[in-house]
Structures are given as C-alpha cells and as structure tokens.
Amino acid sequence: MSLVFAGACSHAPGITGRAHRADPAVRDRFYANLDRMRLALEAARPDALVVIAAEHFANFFMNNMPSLCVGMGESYEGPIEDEEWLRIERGRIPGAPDLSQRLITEMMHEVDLAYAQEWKFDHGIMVPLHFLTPQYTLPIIPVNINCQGPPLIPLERCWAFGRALRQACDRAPERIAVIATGGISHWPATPDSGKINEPWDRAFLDKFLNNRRAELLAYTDEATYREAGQGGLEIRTFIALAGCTEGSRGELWFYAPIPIFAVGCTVAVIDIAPLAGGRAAAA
C-alpha cells in the first residue's frame, strides 16, 4: 500500500500571524496536536507528501481558474504573503515531479486536471507546512481545489478526484502521505471575521470523520455559504481525503473555536483502510 498517512488541520493565516493574541491554554494545546502529527507524519516515512488545499487568489484568479490543479514544480517558494504577516520565513520547497507527473497521467483516467509548473505557495499550504514539515526537507506535491471563484466543482466531483489519487498512489512504488486543509466555518475578510459556527463544524467533522458519503455530498453551497461562511466553501478538500481515504475511518485529536485565527482549528487522523474496487468501481 503506497498511502502511508493521511490527516486534516485548518490552514488560516492568524494561526502563525497572531498567534500571541490566542488564549494560551487553547493555543498550545492545538500546537501540541499538530507537533503530534508532525511526529506521526515522520513515523510513517513518507516519499512525498501530497497537500489539497485551497489557495485565496495568490496564483489563480478568474482569468483563469482551474477547478483542479496539480503541481508538477521541481521546486516551490512560499510564503506568497509578507513575511511579518505571517511570522512565516520565506522559502524554497522542494517538489516530487517524476512522482507528480505519474500521479497525474494516473489520475486522467477518472478526472480532467491542470498541472503547474510554477506555483507560490500562500498561507493555505505554508501554514500546515511551517507545523508539519518545518525544515521543508519532504518534497511537497500541492493540489488546489477552487473553493474561491465560483462555479465551484461540485462535491461529487471533489470525491471522485480524491479516490482518483488514491489509486494513482496505490499503484506507485513510492510512499505517499496525503493531508487535506482547510476552514471549516469561518468568514475571512468579511465583518463578521472571528466569527465559528461550532454546532455545524463537529456535525461535519462527525461525517468526515465516519466517512458518510451520502451525507457529506448533500451538502449545498447555499447552505454552507449560510451557515458557515464563504470560507466554509474549502469542505471540498476534506471532501476529497474522504474519497482518498473511502472505507476508512479517522480519529479527531483537536477542535476548538479560536476566534482570533478566524476559524474552528482542526486536527485529525485518518485510519487507511484498503480502497475497494478499480476503475470499474469508481466509474
């Protein structure tokens, strides 16, 4: 089995960029969780690590917005942001091309992709980054997903590319961890900033986490835009690790409403089961 790992954490930039206006108790104890999946990260000795995410305009705008896009970089720099902003230092992260380029050959099979060879990474990827890899010696293979500029890919599809990966990773020598990043409810940019819908989170994470697919693609965009914020759009890449991960079930280590990072901070695992079926299947 090529996947070795896979997990979800939240991605805002007030995780890094105002991190000493958070209540400390709260804070340290979500920065022990992502430490914890650091550890559990480097236990599983992946090759690569594959990150869907979702980017906020930093390189794709609506002259040109792929729904899905893979990089196929020798190499990234990030972050995209001022360096202060962030508290995160600019730098170079190495790429898996060989591996991404396979992947993706694997992967148009089932789903339309784009590709990149250049790509900056901003906060969405840099963030779990600055946790999870912090001497960026792993090389990094980034998805985007648009939850940004609509039409947005439908669920269904989100689904559908996650288990796509999963048998392009199965069918790879390489060893392959995938984490998804993301809200889940939070208004960024907006007035009502700071501002978590916890009750709709734990019900969400309690389908991610029980892999419910059903109940995961009835999910609407109006009623996510109405209940937890435009930002609660970015439940597509929790949506695709669940297809990455279908039949298998995950393990929350951390949530908790922190409104000074914008956002219910997420940590989770997920238990690899074998994937079922082929291509036939998945058709």
Second form
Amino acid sequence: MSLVFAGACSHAPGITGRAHRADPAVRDRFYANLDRMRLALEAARPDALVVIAAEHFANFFMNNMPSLCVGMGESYEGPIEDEEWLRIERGRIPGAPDLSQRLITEMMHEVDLAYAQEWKFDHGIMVPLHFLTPQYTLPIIPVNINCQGPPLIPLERCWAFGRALRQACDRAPERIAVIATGGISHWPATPDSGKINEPWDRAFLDKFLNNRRAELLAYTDEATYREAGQGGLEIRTFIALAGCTEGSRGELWFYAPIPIFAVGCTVAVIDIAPLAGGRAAAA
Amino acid sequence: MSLYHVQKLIYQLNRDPSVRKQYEENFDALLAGFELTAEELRAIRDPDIGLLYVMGVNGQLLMHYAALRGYEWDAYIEAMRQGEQRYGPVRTGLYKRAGGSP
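Mind sharing the form predicted in complex with the partner chain? What's above is the form predicted on its own.
Let us now look at the entire complex, which starts with that chain.
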C-alpha cells in the first residue's frame, strides 16, 4: 500500500495542560478541528501512524544526540511529564516494530538514522495522540528530529528524510499515516512564552501547504531564531512532512495564535499526490 | 563546571524515577554525582530558577524542574524575567544567540 493520510498539528503542552486558561471560543474551534483530523485519520484506515516530532530532552540528550531517530519498540510509555502538569493520563501506546524495522531498513539507503526500541513519549507526541487516538488503539512509529540541541540537521536533510520515509512507505504493504507535529513561531518555556509571530507563521504555512521546496529550504536557523524564536527551529518536522508528500498540496483547517498555549495552533491536512521518481531519482 | 552538567542533572531528574527518588531522599548525595560549581549548586538547591535560566538551562528542561519545585506556570515565567533583571542576559546556550532574551 502506501501513504493513506498526511497531516500536521501543534503539540504544545499548554494545549492540554493550560486548556482552562484559553479563550474557550478559540480553544474549542481548535479542538473541533483536531477532532475532525481524528475522523479523517480513522477514515483512512491506517495500520500505523508515523509521528514526526521534535522531542524536548525526554529521551535524547547532548551525551548522545541523534539528528534523526525512529522508534522500533513493541510499545511506548507516555507522557513522561507529570500527568497533572500535562493533564494527560500516563499509559502504554502500541508500537509497530516489524513495520518500523522494514521502514528503517529501507530509509537507510537514503539517510543515516538512529533507532530506538525504548522511548518515553513527551508532550510532543502525547498531545497529538490525546486528540487523534485518545484510546491509544493505533500503533505508533515515533520519529524524532533534534530541534533542541544544536548543531541541528540541515533543512535539506529533513526533506531528504521525509522523501526517504515516503519511498519506504510506498514499498510497504501496510496502510500508513504520517503526521508532523511542531510549533511554527514560538518562544516556549522562556520569558517570551506566549509571543507568536502570526505573519511569519502564515507565510511559512503558505509555502508548506503549497509544497514549495526551494522556499522552504531557504529558511536559515539564524533568521528563524530571530523572527520565530527557538521554537521556530521545529519547522524541521513540517519540512520532513513536505518531503514525504513532495508534489502534494495541503489544506489549512485551523490556525490561530493562542498565547496561553504559547504557539500558533495549527491543523493542516495534505491531499497526497503520487511521489515522482524512485530511489535512483532521489539519489 | 558547565551548563552541560547542570542540564544533565535536570534531564535525569525529569525522566528517571530512580533519580527522582534520590532527589527526594538524599538530594546532596545526588548532587555530589555531578561536576557543579558553588553557584550552580546554590541555584539548583535554592532553587534560583532565574539564575538557572541566565546560566543557559534550556526552558524545556527548566520548566519541569520549576514545576517539581512548586512553581506554577506564571511564577516560572516571572522567575526567569527576574533572573534577567538581577543577573543580566543569558550567558550561554541556545538562548544566548539573540543576546539574552530570545
């Protein structure tokens, strides 16, 4: 089979942890679109969901930091954070180890990867799962792109990773869904938490949703940091998804800055087009 | 000794229940396992969340340590602001790149 669903959404811990402090009207529209995304995901009948995330020092630290890591566990635990702080109950999330191993093996023809059979999910994965598979019934394959501890993987390598993931999915018999989850502009967990650069976000989303590769890869970390905060470095997850859905266009279902969530809250779904070229063409 | 060791301590506290237990039962013994300066030890023990921020501790680590030490969200944000006022701009790490406040 191939890729049956692709989308992107935010993952900030405030989305659940500080839900009671947001403007209910905006928050509830955001939640409604996350639920719409859940319904679309379920309608695609995936066998597994790949979550391209940017974790926050839950499993990976500067003693041995992979640029790219893919989970290969039987199951995962989450959230690693205090349950009351995140307001998500801790649970066990099923993995898809056999499919993971085949995807990793296939992707290694194109990109260098780390893999992990143990992984504690932080809010970067748990917040999306809380809305998209609240009973944790869908097998998950986590992907981490280091967006926290520089040096960070270049954007063109994120695209290459996404493209390699797509090629691997296209060779697998399973029905596979992929989501990217990250902030766009934001300054999380700093004195500037709550600051959001909406024009920057909307310009980025326009490029992302129209899959404009050259424009996406033209971002520099220096400019992103200056204009979109350290949280903006998480655009790597979106760019990986754009590589995975190369040639496809997306639709923005929801975007609104919600300062107490410390991010411009986003829900987007990609209308998946066939990938042009194969492994040889991408080399 | 370095930002690395301060962050590593907090990383382990955040993720490892056995380290959290050590913190609860014998914090000094836990701290002895890390290469920390007197200033770093004070900032961690007090805790001085503002100083830890100015030292360059990443907020993704620091917000959990602040919560562990009883800081509600607004108090955590305020502590970092006060830290900048008291100790000056962020000294090193990711947040230094924009000259202090990102």
